[in-house]
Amino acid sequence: MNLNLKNKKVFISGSTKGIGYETARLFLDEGALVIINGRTKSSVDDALSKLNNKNASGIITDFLDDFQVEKLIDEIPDDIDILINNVGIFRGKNFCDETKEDWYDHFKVNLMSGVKLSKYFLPKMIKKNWGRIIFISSECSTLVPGDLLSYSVSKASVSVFSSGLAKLTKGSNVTVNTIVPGSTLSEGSKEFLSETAKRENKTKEEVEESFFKDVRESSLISRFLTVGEVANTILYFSSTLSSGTNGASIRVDGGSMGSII
């Protein structure tokens, strides 16, 4: 299937590892021109080295730093075709232990990064009458674990903002959609499995089985999603083939959210 992504210009925030990195890799395989992003020079350099593609470049930005975000917007080419708002942070804490800084930081990175980038790029996409803006939310936006309240609320706000932003594209060939992944085997999840296995004297497979039996029992696939399963979905909804979908939340959750829509 030809996704018609060759020479499309793509920016992916938070893309030196995990879902963002795999999405960048797949875009490059399709012939797109991809700008990746990470918090440090070493993370960006390492990712570019692994990608090993002349169509890949990188920009260093910590989205907790307003000055760096302004600098990023100045550095990104104006003619970006596809914006993937992927950057995110999470801090697992009991609600009583969460500080106001935890709440501010979750919203600053998880929501406001996409707000700022969309505010800059959406008018340009409307003017040229083509573009894709994709937000990455989380199953936690509806499952809402008790130890991830500020994270979950920030991810729910991403879905709400994306839905409203899509209404501003009416009558154009620009679309705005949200991808909602379930528990995904990112670097953080791999670390969780390894540390828990070591602490409980179990195999990683046993820890994963317990997680989906006791914590994420609503999952129908009863396993972690691969980053590729999520990235493939992002790629499709960034393509010309997805022109009939706008203002939607697309679940890649393995059935964990339990909704019919």
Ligand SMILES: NC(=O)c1ccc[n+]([C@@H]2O[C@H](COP(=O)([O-])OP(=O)(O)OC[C@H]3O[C@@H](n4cnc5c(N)ncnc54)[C@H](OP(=O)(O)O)[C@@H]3O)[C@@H](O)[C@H]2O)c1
The other form holds:
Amino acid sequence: MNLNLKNKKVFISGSTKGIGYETARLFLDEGALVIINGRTKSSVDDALSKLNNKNASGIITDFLDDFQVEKLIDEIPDDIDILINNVGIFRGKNFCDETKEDWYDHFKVNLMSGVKLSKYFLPKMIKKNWGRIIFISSECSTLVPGDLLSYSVSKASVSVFSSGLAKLTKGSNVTVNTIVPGSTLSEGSKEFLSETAKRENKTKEEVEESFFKDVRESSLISRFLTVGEVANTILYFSSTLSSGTNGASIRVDGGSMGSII
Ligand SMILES: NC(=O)c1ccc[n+]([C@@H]2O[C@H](COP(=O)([O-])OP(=O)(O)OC[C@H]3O[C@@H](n4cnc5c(N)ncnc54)[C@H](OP(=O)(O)O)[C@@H]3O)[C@@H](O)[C@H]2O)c1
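Given the form predicted on its own above, produce the structure of the same protein in the form predicted in complex with this ligand.
The next block holds the full complex; its first chain is the one shown before.
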């Protein structure tokens, strides 16, 4: 299968680690020109040296800082073909302990990063009559945990925004789709497994097993997804081969959400 991604210009927000990093790696394997992003020079430099590919470059931007986002929009090349709105933060807290800042921060990073970048790139993509905008939501937008309310609401808003944005592509070869991952073994999840295992004097395998028994019992694969499983899906829906799909939510959730579409 030829994804026709050679020389496509790609920007991936939040991509020094996890799903974003793996997506960058796969795009580079396909010959795309990829700009990665993270908050610090050291994390961006580390990721670039791991990627070790002349087609990779980086932009340091913290999406919590409006000034840095304006600067990013000034610096980033105009002719991005594929925008992956991947950056996402989550702070697990009881609702009553969540502060106003927790709510604002989740919306600023998880939703507004994609709103601002789409506002900049969508008209340019429409003008050249080709482009892909992908949003990364979460199974938490539907399977809402009581201790992840601001995260889950922000992710639901990402899905709604993406669906509405797709309407603006009517009659063009630009598509806007949402990828909805389930629990995925990114750096963050690995840390969670290790810390819980240590605290509960269990192995990581035991913690994973009880997570899928007690918290995500609806998961059909009953294990964490790999970052590669999510990134492969992102690549397909970024490619020319996916031209028939627009305004869709695509689940890579191991069956956890259980809906028929
Ligand atoms: N992992 C899961 O189980 C899961 C499930 C469903 C959905 N998702 C979604 O998938 C996406 C990727 O998650 P992940 O688990 O792969 O992430 P991750 O491993 O935690 O990596 C986070 C990435 O985002 C960057 N980042 C964090 N805050 C940032 C900010 N304010 N500005 C710019 N960059 C920032 C980090 O870069 P630096 O550290 O270099 O700044 C890092 O590259 C997120 O939208 C997440 O909500 C994840």
